[in-house]
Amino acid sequence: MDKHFYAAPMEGMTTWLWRQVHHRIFGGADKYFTPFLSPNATRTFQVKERREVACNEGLNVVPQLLTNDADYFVWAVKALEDMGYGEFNFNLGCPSGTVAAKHKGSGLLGYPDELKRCLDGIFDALPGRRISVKTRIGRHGDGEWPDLLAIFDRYPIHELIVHPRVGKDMYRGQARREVFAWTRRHTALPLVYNGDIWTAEDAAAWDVSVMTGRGLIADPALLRRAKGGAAAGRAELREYLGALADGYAAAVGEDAALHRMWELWLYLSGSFRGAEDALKKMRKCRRLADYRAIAEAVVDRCELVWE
């Protein structure tokens, strides 16, 4: 069985200019998800999700869709062909309220009729195309998965990404590893691994692939790490927030990148030792030169956790 590693999407982290720095710093990934575009209607896509499948030269990245109506979804996809994607998410796992209030996203998988009306729509109006699903197991409890694991069994998905938690978990508690491996011995649809997957040892354990999102913003070397490669340095972390700080400035402006990387440092935080302080003091910030000075003092003085 092959093993894959993918960068999971999420929304206003891992984005166009994020991946490419990533990639050109750290590499690990096989395969990058993009945040969710969410086709409709006017079949066409937003300002900002333009960017986000316009700008990734040199990398394999898969756009994620997030939609209920199965017409939308065969728009979107035909429109990423002329643009030379060859695959293509469906996201059946955003956990979002407002999201899943409008049965999209982990949404959906309680209204298992419509589920089976989209999928029906989009795998008939599609054949051949490599269509992945990324789903959790339920919306309010994970004894809805069986059944939704039968309705997914009648589809050529290219794979299911299985994040074992149910939508109203949000992101607390453990990620239901057992139930996981019932899946494994229930289907025969390939299947990736998704939920909590913090550190390289983990990530390398597996016998499946696996896809991390809050784990390689916390350790941006993870996927390199799980395949054998260097820890993250100083130096690269230096050179990589640096571009990210850079580009975020020039493409949304100064208030806007620093939203985005006390975000970023919300997970990075966890690989240093002793950033308590410095981080209070990173939040208070307004002005990029002075994050940059507290961030670099980060790097440059405390300890990291894998050393």
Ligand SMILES: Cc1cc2nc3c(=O)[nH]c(=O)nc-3n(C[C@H](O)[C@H](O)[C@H](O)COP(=O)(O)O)c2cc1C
The other form holds:
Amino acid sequence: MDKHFYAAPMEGMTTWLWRQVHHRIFGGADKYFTPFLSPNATRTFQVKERREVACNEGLNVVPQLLTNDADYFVWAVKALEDMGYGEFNFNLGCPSGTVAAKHKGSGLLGYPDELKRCLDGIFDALPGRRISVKTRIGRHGDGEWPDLLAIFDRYPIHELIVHPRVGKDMYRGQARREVFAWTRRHTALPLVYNGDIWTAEDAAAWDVSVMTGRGLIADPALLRRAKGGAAAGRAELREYLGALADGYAAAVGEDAALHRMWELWLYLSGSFRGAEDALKKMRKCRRLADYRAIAEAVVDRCELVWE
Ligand SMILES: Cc1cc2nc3c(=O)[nH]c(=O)nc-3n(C[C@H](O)[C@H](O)[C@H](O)COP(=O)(O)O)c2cc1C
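Next up, the form predicted in complex with this ligand, please; the one we just looked at was the form predicted alone.
Time for the whole complex; same chain goes first.
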């Protein structure tokens, strides 16, 4: 069995720009997944969604779709095929209350009959396509999981990416690795493990494919290191942060760029010791130039946890 290393989709963080910059500087991810696109009755992608799928030159990118309507999913797959994509991911994990209330993301897991109807519609209309599923293990409780897994088992799912939390958990507590171990004994579908992989050692230790989200934002070289490569160096981190700030400033303006960079630092800060005061100051910056000065000082002077 081949083991692969994937970068998780994270709305607002693993954008088209992040993927390009991350791949160029650190590499290590065998696949990147876009944050979810929401196909709907308009049968068009929004401008922001179009950018997510238009700017992936040279990368292995899987577009992710969030819907509970098979017809919209099928429309999106065909539109994306016309753009050259050959693999597609179905989001059954999003825990957001507004999404789940519409029976989408982890919300659809609470309605097994609707889920089956949706999967029937997708797989009937798209024979032979590489369609993966990214799922949580239930909406309210993990007692739902055996029946959900039995549903998934009926379809030729290319990869079943399992984040062993339930929708109601949001991101609290620990991913239930024991439920993933149970899953391995109860399905022949190709599995990918996702959830709370924070170190290269943990990513390397798994004997199935793994996907990492927050851990890869905290340590952008996590997957490279898991494959035996080098840890992130300060020059690389400077280049990474500079390219992201420049790219976002050009694409969405300085204010929005500041927000994007703060969000990355929520996790990246975990890789530095003694950066607390600088980070508080960073949160108060109103100009990108001020942010940059603080970020550069942290990268140059604070101790990296892997050093
Ligand atoms: C800010 C944020 C945005 C996310 N956006 C998405 C998304 O668009 N699609 C998706 O399937 N999962 C999304 N996720 C979930 C992650 O892909 C991943 O499943 C989750 O963070 C657990 O993995 P980790 O512990 O490696 O981060 C998001 C998570 C966070 C924290």
